[in-house]
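Only one chain comes next, encoded as structure tokens, the form predicted alone.
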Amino acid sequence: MTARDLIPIAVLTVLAALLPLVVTSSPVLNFLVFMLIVALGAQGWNILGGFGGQFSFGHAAFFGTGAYATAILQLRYGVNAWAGLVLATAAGAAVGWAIGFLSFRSGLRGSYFALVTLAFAEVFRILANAASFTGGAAGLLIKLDVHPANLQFADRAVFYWLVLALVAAVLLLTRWIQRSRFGAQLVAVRENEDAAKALGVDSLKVKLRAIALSGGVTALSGCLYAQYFLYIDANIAYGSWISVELLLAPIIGGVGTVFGPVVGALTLHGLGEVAKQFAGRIPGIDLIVFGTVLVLAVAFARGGILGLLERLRDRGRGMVARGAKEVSHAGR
């Protein structure tokens, strides 16, 4: 990686860092916490769904893994809440290696593979939602003990910016795929699998360490809503609504991209909240929000947000240089 690759996520890491001093309402805090851990989430499903091409419609299966693996590692066993979470964010990723070793070894892909997922997701909410290990139907209630070992912090400022972090560190490991050999052999993959294989790519290695650090960093997005809200039960860590969360984001903002998932998740929640204050508690307003976008992101921005923006931007030079070249011949 350059500098040049460095500079526009240093400079929205540290836009994004000053927002707490000029913004101290709780709710806003809220708001920019959860919007975080669903585009650290999605970046997660991203470099799966985005790099790779496989898309996986059941990424709860990691993001409830790294949940519940915190909860309980620090109810059953007293484990520090620093290591739970580096141990849960290992176990998400065991987990998305395993899935990807039983599905890709199949060879399934395709819908095929994004239907499994989502049936793995469901399993485990029904197994998660059965068995007292997991607190059951009741789910687990983690103990409030603010201080900072415990990932427990008195002003909500302070955790944003922990969130922050992950997110800028998730943000280098993409662009770091994007420059990348594993990058490269990805986009191989996944324009054309057998292609790939003819030309010496080892796809099925490949797909595995991309659904290994997929599901690592979405179990890391389910840590953190844990230990931020310091509840969590099936319906919440498996449950459809942050697997359908996970992959829009990625198809409003950009697929593929650095930025998208994190553009994808502002928007999105952004619109959503913006709805809820115009239209007052209607139930469901957000999803209605949420699909009117993807509708229209489908119709008009196939490439997202991003890719909307990038190809303006080329129209835009495309004029200016025809009215340069205009103003060239008519000055001859």
Contents of the next structure:
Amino acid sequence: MTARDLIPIAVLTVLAALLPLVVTSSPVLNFLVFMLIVALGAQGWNILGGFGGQFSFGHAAFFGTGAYATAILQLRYGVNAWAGLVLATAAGAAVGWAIGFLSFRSGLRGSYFALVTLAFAEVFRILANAASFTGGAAGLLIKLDVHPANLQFADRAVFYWLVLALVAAVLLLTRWIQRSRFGAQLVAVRENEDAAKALGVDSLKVKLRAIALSGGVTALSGCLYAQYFLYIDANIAYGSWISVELLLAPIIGGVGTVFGPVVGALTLHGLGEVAKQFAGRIPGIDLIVFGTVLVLAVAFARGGILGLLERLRDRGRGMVARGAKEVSHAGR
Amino acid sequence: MLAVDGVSKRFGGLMAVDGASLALEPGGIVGLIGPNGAGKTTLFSMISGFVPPSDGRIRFEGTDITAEEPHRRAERGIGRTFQIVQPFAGLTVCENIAVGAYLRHAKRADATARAREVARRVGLAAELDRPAGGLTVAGRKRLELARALATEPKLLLLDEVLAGLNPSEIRDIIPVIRGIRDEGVTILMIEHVMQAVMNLCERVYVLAQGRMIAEGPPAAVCADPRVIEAYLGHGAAARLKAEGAAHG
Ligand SMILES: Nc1ncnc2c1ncn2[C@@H]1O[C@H](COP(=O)(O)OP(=O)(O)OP(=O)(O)O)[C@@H](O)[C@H]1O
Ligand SMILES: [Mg+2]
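For comparison with the form predicted alone, would you give the structure of this protein in the form predicted together with the partner chain?
Let us now look at the entire complex, which starts with that chain.
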């Protein structure tokens, strides 16, 4: 990685870190934290779906695993919340690896893989809803005990900075993937699996690594959700709403790009929030906005917002170049 | 170096390859010819691990690799191109070739440098930053060759890399293939362009309806009545001979 790879990430992170100094209202901070949590989960989806081309419709399986893992570890085993964060991430990676092992080994691809992930998430949701170990339908409450050691802060801004730092860390991770052998092989598998194999790429191993990383990152976001809102149940943690959010954000922002998931989450929730302000009485107005943005993105902006910007930039450059030519011709 | 021992492949009721054997010594260019549908590509797919044989063994440098995965065989040094080109369409030419180069070079800088070097050799230097999806047919064929070459193979399986090229493009690429051989890479090539086969191959195998029917120097093989019949139909050899006699 070069300085050019790192500077945009650093600049954006610093700018975002300054926000709480300006914005102090709790609802706005809540909104920002929630949006960053979705962005983080979507970054996880993007590693597997964007770079690996394996579209999952069931990333709730990882989000929920992270959320439940930390809640159960704290409530039933008295594990420290910070340790819970690490263990929840590991649990998500393990679940990812296991789902990958079962589906990739039997050669599932494309829509079949998508459906299998959806099925896993649903099974987990039903199990979590039924088992008493997971609190059943009543869900789990993490005890309110504000102390930095418990990953609960008096000031919401601290949690915001924590989530932001993790989003930035995953931006770096994604940038590294993009610049590494692993990433090149992952993208090769996405583009053409047989051709990749012929070039010595162990496609199963590469996909397993990707789904483990993806599951880990998304579980981390689920863990942060549980830790911030201090309550989860099966329909929140393993619900299809989160699977949909985690896949929409990268598709709208720019699939397989470093910033795509963050841009997408920001756009979706930004627009959703604006719509709620103006038409809050219409129930589900934010979902209508999500749907509209998705249709627009699919119809007019393949490659998402970032793809669109890149095309505009290229066109702009083309015009500048042409302009320069004309000027130099005129000068002669 | 490579020993294919009585391999067969059955697709349902069709014996695509039927007890074919072949042996390669290190170095040199060997041809694999035969009419359309003879089973040449299927035989390549079995050697490179994409199609499991129904029967028979394949050994590479003394090791039985019959059951090995394609990527393991690539690691051992078996490179292949695809008759139907398989570019990573969304990536640039350089990124395409780098995937191959990463097999022996873990660092990005090394793999990229290697990719550029290979691109120069096969005449793709000017296209390095173009998306592979936008290449011409000739460009895509070169890209297939470049990617396989970037894995630094010991044995290179070329499946009709000249098909679809015009005579001047063929003239350009023949010295490239010769150059690869001169570096010590063993080449087995499927080819329909007979002029190129005559020009490049020291030895050819002939596959017809899944069976290996002849083997030897190209000139001798082309005069073999069994080969003529395989291409032109039953009785063709006798007819040609009679015609030859009448004209003489
Ligand atoms: N995956 C498959 N399933 C079923 N039949 C197949 C499959 N692959 C090849 N075949 C059949 O096996 C036979 C041999 O095909 P193959 O592609 O090996 O021939 P080929 O010698 O390479 O021909 P060409 O010169 O046209 O490339 C053909 O009849 C083909 O239709
Ligand atoms: Mg063929």
